[in-house]
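The chain below stands alone and is given as structure tokens, in the form predicted on its own.
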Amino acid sequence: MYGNTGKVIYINCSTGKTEIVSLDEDVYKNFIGGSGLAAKLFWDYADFDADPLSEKAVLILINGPLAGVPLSGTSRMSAVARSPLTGALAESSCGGYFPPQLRYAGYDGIIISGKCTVPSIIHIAHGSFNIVSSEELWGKTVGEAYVKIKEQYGERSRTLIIGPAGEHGVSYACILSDAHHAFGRCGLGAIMGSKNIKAIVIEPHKTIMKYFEEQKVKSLIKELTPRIKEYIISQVLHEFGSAGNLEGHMYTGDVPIKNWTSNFNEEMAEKLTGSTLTEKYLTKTGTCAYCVVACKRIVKVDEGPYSIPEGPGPEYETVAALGCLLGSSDLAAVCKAGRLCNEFGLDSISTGATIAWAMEAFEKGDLTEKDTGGITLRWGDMPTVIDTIIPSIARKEGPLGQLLSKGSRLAAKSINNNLIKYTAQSKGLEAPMHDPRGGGHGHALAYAVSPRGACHVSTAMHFMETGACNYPEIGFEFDLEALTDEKKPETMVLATAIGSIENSACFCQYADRSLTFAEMVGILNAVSGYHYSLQDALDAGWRIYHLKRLINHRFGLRACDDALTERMLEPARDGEPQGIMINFDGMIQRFYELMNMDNVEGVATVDTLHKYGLEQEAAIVWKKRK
């Protein structure tokens, strides 16, 4: 086997049993790796009746076949489980240095079930893996635990760590890799915490990779690396981070403000954009293994109420979610709030979105001091957000902390189902910080049909609609107009396949923007020996997408759940997209038609599933329907 090792670690935390699961090469070829292979393993290993935080639930972390290849954008892995936030498929990805080390250790991934009797870590070193008690780490922040682990296992060890939010079961708790990179979305940190696993630690191993075509891999690395580095998007990301175009996004109406009630604020555009962050607080850039883009921000705020020592800084989503969405243009406060989310192990998108929901509900009188425990919620009140709200969420303390720890949808339902009108989410997952009313109407379709809920990276629509990529070799050479529905369903068909490939091969969607589709498939073949044609690769992408939809069907989701909230579909109130309607119903019905999906059940027809080799899966889902 090439690229992959064919070996996945299985750990039952309840019994202490550990073993190696060996996978056939055909399974890799059919599901690529990463989120695709994790979804397949979830289908095979999961108890679909299990609560997400129960002992019977499984957490699966899987590398892409390219992890460990010294090429920008390949050092990523995916995680899959059942989300405590949505009740449906949880999927998240993470970069950094952990994925290559797992590959060098000889493993493609980890399946975790059961629950440890005491707080523990999973330790991987020198061809062995075991569970080790770590009660002394429980209750510590991510940064504190990271320091302790480094002291014990060495500076070169790599880590996945949860914070207090994961320990307390906050439904959008995340997992931090080396205290910086994050499995951010869907509450995977809560799942890890429910198993009494504080961290996964891997000690360094020799850099050994076996390629199908070694010389071709080396040639491609030599050819692609300078192109990736010199690509205009890469240069902007390096200089200004992912928030580098916040100002530009603001002027198109792409940035949601004050809980999606506004699309334009000139002050925020100037004060929160990436160039301002670079000028005022950046100390250096950070990166993932082997990446020449180096888009990560390392920041320091020297003085004032929001001072923080040098450490991880905010990316675009964090800046918008903890700045624009809350009605604040204070960049130092954003840096502080983002750092707190890291330390507590909270997804910054869901944190900001849930607080913003509460602020609007409080402003309208639908949420009262009785609900908040006497805490007053006001737009832009960052001292309260930082000193009170975020810590209370992470520890589920007091009425407000307990309420907001549920996420916006469940919090709204627990007060009054009518309050869902203030949320911006799909399937319970709070939307990322790109407003489809201004960023492009295809985003609305992408958010709705994404298996994990509102997401702009589970498909490639975000980049295809904004003109960041073009793939004429597979029929995508549309000149798309952002604020219309024209050709968006047709684009979405390809976007589902490309997104599935990216998240399963675990390509970084920044670094691969300068690659043609043929080059993406070419490096995948040269490393893994999959022998994909371009059509084979697309078919693998669609196979993975349909499998994820089948998983959600077993959790009770149907086509009616491919929906956006009232707030997300009402015409924008200001800015460039003011008054423009989104033809959402027309787009989604056309998408179902093009994908041969049942517009009631929300999954592909039996014939379509058979076409992609999902006969057994189709039999289970469609038999239950009858």
Contents of the next structure:
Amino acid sequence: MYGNTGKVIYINCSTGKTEIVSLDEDVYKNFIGGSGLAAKLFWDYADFDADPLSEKAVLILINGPLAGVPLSGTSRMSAVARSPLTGALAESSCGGYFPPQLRYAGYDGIIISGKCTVPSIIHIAHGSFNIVSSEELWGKTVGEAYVKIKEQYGERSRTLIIGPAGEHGVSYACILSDAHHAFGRCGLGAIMGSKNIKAIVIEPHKTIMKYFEEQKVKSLIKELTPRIKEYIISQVLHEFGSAGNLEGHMYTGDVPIKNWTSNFNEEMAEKLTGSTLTEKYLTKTGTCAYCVVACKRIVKVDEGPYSIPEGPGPEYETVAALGCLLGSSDLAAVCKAGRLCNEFGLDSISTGATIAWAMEAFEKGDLTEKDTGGITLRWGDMPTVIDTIIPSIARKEGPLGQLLSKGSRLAAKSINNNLIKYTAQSKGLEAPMHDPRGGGHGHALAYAVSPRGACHVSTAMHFMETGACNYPEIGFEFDLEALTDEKKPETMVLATAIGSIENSACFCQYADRSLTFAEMVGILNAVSGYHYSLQDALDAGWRIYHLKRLINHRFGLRACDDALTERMLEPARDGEPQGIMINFDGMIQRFYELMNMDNVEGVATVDTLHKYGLEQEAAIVWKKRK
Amino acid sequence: MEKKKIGITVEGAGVLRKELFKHTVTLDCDARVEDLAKKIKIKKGLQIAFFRNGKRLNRNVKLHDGDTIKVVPLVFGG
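Given the form predicted on its own, corresponding form predicted together with its partner chain:
To see the whole picture, the full complex is given below, headed by that same chain.
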């Protein structure tokens, strides 16, 4: 086997049983790796009746097939489970330095089931892996635990750590890698916490990867690295971070403000954009393994009420979710709120979105001081957000902390079903900080049909719709108008396949922007020997997408769950998209038709599933239906 | 006869803030957005859009003396 090792660690935390699962080459070829392979293993290993936070639930982490290759944007991995936030398939990806070390240690991933009797860590070193009691780490923030682990296991060890939010089962708790990179979405940190696993630690290994075509891989790295580095988007990301064009997004109406009630605020744009962050608070840039883009921010706020020591800085999603969405233009406050989310192990998107919903509900009188435990919620009140709300969510403290730790959909539902209409989520996953009403109507479709819920990275629609990429070699040469539905379902068909490939091969969606589709497939073939034609790769992408839809069907989700809330579809009230309606129903029906999906069940027809080799899976889901 | 001139204030947004400081561009009185686009120099490969009072302008829209135009880079992601 090339690239991949064919070995996955299996750990049952309840029994202490550990083993190595060996996987056939065909499984890799059919499901690529990363998110796709994790979904396949989830299908094989999951108890579909298990509560996401129960002992029976599984958490699966799988490397991309390119993890460990010294090429920008390829050393990444995906985590998959059932989400405690949505009840649907959870998936999230992460870069950093953990994935290549896992590969060098000889493994492609880790399957975790059961529950440790005491707080523990999983320790991987020198050909062995085991569960080690670590009660002293429980209760510590991510940063505190990180320092302790480094002291014990060495400076070069790599970590996945949860914070207090994961320990308390907050439904949008995340997992931090080396206290900076995150499996941010869907509450995977809560699942790790429910298993009493505080951290996964890997010590450095020196194994050399075997490539299918050694010389070709070397020449591709040599050819692609300077191109990735010099690409305009890479330069912008390096200099200004992923928030580098927040101001530009604002003018197009892409940035949701004050819980999606506004799409334009010039002052906010200037004060929060990435160039302001660079000028005022950036101390240096950070990066993931082998990446020349270096989009990560290291920031320090020297003085004032929001002073923070040098450490991880906010990315675009965090700036928009904890700034624009809450009605704040205070960048120092956003840096501090983002840092708190890191330390507590909270997804900053869901945190910001859930607080924003609560602020609006309080303003409308739908949420009262009785619900909040006497706390007054006001737009832009960052002292309360930082000192009270975020810590109380992370620890599920008090009525407000308990309420908001459920996420916006369940929080709204627990007060009054009618309040769901002004949440901004799909399937319960809070939408990222790109408003389809201004960013592009195809985003609306992408959010709705994404298996994990509202997501702009599960497909390539975000970049395809806005002209950031073209793939003529697979027939995508459309010059799309962002604020119409024209050709969006057709684009979405390709976008699902490309997104599945990106998330399964674990290409970073920044670093791979300058690559053609043929080059993406070429590097996969050269490293892993998959022998994909372009069509084979697309088919693998669609196979993975359909499998994830089948998983969701087994969790009870149907086509009617591919929905956006009223707030996300009402005409924008200001800015560039003011008054424009999205033809959501038209797009989604056409998409089902083009994908041969049943528009009630929300999964592909039997014939389509057979076409992608999912006969057994089809039999289970369609037989159950009858 | 030489055409009358108009003054347009131009300002870069987002990643163009450093590259395109606020300044005035002089154009012919019948100038359109397209003419302004030819006058400004920005990073090669960067797609841009023009906004006036928060509204995006088509390239054939006529400009007026005293207009303030934001030049917005269309870099997507984040």
